[in-house]
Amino acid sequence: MNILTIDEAVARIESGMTIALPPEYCGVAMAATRELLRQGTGRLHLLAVPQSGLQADLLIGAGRVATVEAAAITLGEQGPAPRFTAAVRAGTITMVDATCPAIHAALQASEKGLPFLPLRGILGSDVLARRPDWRVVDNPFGNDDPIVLLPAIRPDVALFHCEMADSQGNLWIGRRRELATMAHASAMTIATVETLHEGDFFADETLAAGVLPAAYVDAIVHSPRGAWPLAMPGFYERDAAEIAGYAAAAASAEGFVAWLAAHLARDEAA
């Protein structure tokens, strides 16, 4: 098993890379995100699979992001993601509009080694008019049957947090299959995990179906509470007070800077 320290693993992410990020219900690597901020990595291209929230907003607010491709960036019940909203209004990031099915389909194209995949549901939508790289063609097997072709997306890095890694370097991701799609499609996968497991997941009938094989994993970090302040189902709930405090502070650029400094300092002291 390739166990690294968090600074070693995150150092593999270089400025200018495209990073695939999972939704907030699916294992967000927040400890790794804080390390990414500390290391000063910038000009990042974020691909939300298919949406993001606090993780993307922190990177955007810190000025580390060049482009965002997502179906949404939101803090959910806390409202719009404040630094994302401010950056779009100011034009300091490029927003590439997408939909949930489109992002999944484009990743699945890379997963399958294909240059593109077709998708029908976005025909006639406003988002299609804003994506010149999405092409409408005639179905070669039908008459007067247009279909959209989506170019494959191959991120440089899939970055996520999950429950366990075993001694063979396999990851147990359970039913969070977005993480498998991200890893299959990306050139490199970096995962933080709650726990380390002695043995081989594939030897256990109850665990084998939820495994991401080690062949798709490049770096593993043992990082208990690595998703905090977001939730890790089965381990801890989201820290609602911390996220509410962030939403209030990040409403202004000055408040964001102060909150982030305190947040990183608290993380270093932990």
Given for the second form:
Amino acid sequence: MNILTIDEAVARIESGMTIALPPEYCGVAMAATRELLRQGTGRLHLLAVPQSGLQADLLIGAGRVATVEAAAITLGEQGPAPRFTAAVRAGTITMVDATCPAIHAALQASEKGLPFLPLRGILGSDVLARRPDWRVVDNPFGNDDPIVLLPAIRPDVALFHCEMADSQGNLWIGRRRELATMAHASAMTIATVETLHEGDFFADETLAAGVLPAAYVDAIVHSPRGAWPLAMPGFYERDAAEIAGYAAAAASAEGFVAWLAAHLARDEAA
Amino acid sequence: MSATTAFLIATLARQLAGARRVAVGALSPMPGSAAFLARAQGLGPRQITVLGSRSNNDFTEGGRELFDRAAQGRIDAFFLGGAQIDGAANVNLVAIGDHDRPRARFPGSFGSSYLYFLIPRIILFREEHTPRTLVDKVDFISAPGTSPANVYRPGGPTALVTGRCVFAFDRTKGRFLLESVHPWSSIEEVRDETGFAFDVPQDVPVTPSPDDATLALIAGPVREQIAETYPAFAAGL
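Follow the form predicted on its own with the form predicted together with its partner chain, if you could.
In what comes next, the whole complex appears, and the chain from above leads the way.
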């Protein structure tokens, strides 16, 4: 099993890379994100699959992001993502607006080794108007049936947090199959896990159904509470107080800097 | 519990009459509550999937399954909001002002650019009913209200529920029609506070208020079910 320390694993992420990030209900590698902030990795292209929140906002606030490609960035019940909002208004990041199924489909194109996939809808929207990389063609099997084509997205790295890794380096992700799609489509996958499992998930067909095979996984970090302050379903809830505190503090750039310093210090002390 | 919140949940729930399979998207505590209420009232919903929920989520293929199901015609109803909604039912979830240097920026289009085309009954919901939110023309079209005849589009808007009234949407005309006005508002107020033109029939009823049994459902099982995904919202119910 390719178990690394968190600093070794995160060091594989280089400045300028495209990183695929899962949604907040899915297992976000927040401990690894704090390590990414410490290592100073910058000019990142964030690909939210298909939306992100606190994770993207921290990286944006710290000035580590060049481009955000997402269907949405939000802190959910804790409100708008303040540093994302400020950065878009100030024009300090490039925002590439997408829609959820387009991001899923473009990753599925990579999974299949295809150059593109078609997708319904989107026609007549300004999302499409502002995406010169998307094309509209006439369905070759139809008759006057315009349809959008999306080029495949191949991220440099998929980064996420999930339940377990076994002794063979397989991950158990359950039905969170967007994590599998991210890994299949990306050149490299780094996962942090809540627990380590002695044995082989494939020895048990019930567990095998929820596996992301080691063949797709490049680095695993044992990181209990690795999604905190976000939720890890089945392990711990979202730390709403911590995130609400963030939302209030990060309303200003100065407040963000102070909050992040305290947050990182608390993480190191823990 | 805010009486207005309960009223709006009950009003949204009536929009789900006869819809068997309902999906609830991001940032949708009131629509989610309405789906649970409509199910508890036996109005139609049987299968409810709530984004971000574990117990009300039977997707096993990840986030894309909602979109795949919608494209297959397996979702009957869905709710959409909007920072701006215009008289042609165009929805803006992105920005006010110039897109590259906007005056205001919102989370993003989510799945609207796609689901608006594919789910037969899209219920628009925006509590704030002012000329700021209900505009003549949106600054950014996350999803268009109508499409040319050659565009594959089994879905689209059927209604717009606000804090003052209910509009029905006429897809052929591409216009809203005032359907009912909430007890605390009036046709005149709706006219003054709406930034787009709409049709007004001769008789405009008052939107019915929830009865005690409905209020009890909202304060009981509905609140319990929505708490899993929206704990802060449920705490205030």
